[in-house]
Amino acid sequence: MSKPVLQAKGLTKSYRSATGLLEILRGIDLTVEAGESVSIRGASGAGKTTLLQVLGGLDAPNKGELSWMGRRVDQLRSSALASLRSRQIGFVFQNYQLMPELGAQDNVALAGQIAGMPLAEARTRAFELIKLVGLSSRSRHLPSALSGGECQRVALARALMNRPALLLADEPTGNLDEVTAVEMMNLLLTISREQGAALVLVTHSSEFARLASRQLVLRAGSLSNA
């Protein structure tokens, strides 16, 4: 039996504030299998982005266990965690986080280079992904010369660069108009399904959330069925 792509057990996250301890996540349990899509909704300030950052190893939990592909990762050293994360997880951020001085193809290729892929191989795969998301004619354009929807497509291509087992998407349609948002969401779900990657999607949209194979809500630091 294959191991879950993502497994979280009892994850907690809190911060010290001027008024005391601020509890964001309280005993999060989550298992995501290969090819499964999971949407997470919640009120503004509920901790959705914090949850995604903890699940992706960008922020450390205070307590609990986190595993990727059956391997416990919450106790790894930062260098080992970063190396594993670059190969197993693809992130799609709301604000794209593209390098402004690099063209679309080179933004995508950079993710491969960081993971240790030779430059020529990285650029070849990057162009394949740019073509996959429908931007082959704009592969050399800087982010400043691309629309919001095009930037988000580049971000999706970058997330797929290292053939990740898990995609984590944080409000990927938040900066897009309605039509472009629908196109982006369909593209994200289709590609993740075809690539066989598990997907965890944070969204404020109940309409988009329902497109996932499983829907969850984050309330008072805990996950529950929608």
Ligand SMILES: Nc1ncnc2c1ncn2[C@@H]1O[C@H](COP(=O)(O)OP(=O)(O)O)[C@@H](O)[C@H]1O
Contents of the next structure:
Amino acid sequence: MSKPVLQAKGLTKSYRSATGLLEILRGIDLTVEAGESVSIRGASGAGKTTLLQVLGGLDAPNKGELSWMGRRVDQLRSSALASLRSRQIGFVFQNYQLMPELGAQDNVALAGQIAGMPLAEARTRAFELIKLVGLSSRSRHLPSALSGGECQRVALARALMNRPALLLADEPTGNLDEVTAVEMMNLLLTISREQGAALVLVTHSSEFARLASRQLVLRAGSLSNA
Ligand SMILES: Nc1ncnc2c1ncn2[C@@H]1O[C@H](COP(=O)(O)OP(=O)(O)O)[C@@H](O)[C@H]1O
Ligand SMILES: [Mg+2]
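Moving on from the form predicted on its own, please list the structure of the form predicted in complex with the ligand.
Below: every chain and molecule of the assembly, starting with the one above.
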């Protein structure tokens, strides 16, 4: 069997606050296999964003083990971690986080350049992905000239730029109207499957959570089956 795309064992994360220690993650165990989609629900403030940031190497855990594709990453230096992360993990955020001064295609291409792809190749692949998400007629539009749903499509294309093994999506439909949210969710599930990326999806919607192959809940700092 191939190695899990992601494996977390006993991850903990606390924040220091004026009134003491806030224990947000209290022992997260999670294995995601290739081809899986996993949804995570939980109350506001439960730690879902913190969890995705730790799983994706954007934030360091206090304790525990984290592996991507069978390789331990929790002890890596930040430069080595950033390099591996740019090639193995794609992020989709609720608020898109596009570069405002770059057009749609250039936003996508930039992710390739950061990972070391030559510019011409990055631009070509970026256009293919922009087409895949249905935006070929808007490839030069700045984010300010795109709707929320269109921005999130660009963000999805960007997340897939470096053929990641794992896509981490944090309430990707949180800023979209109902119809656009359904479109986005279908696109996310279909395209991640087609591109061979496993998916961990944080969502408030029980309807969307059910579309994943496995459904989890984050409660009191740990994950359980929904
Ligand atoms: N950088 C930080 N410093 C201190 N507390 C934080 C920080 N980030 C998040 N928190 C706290 O951690 C808790 C979980 O936050 P978050 O992961 O954003 O939850 P969710 O995404 O489930 O709404 C919240 O109580 C929040 O205030
Ligand atoms: Mg959140």
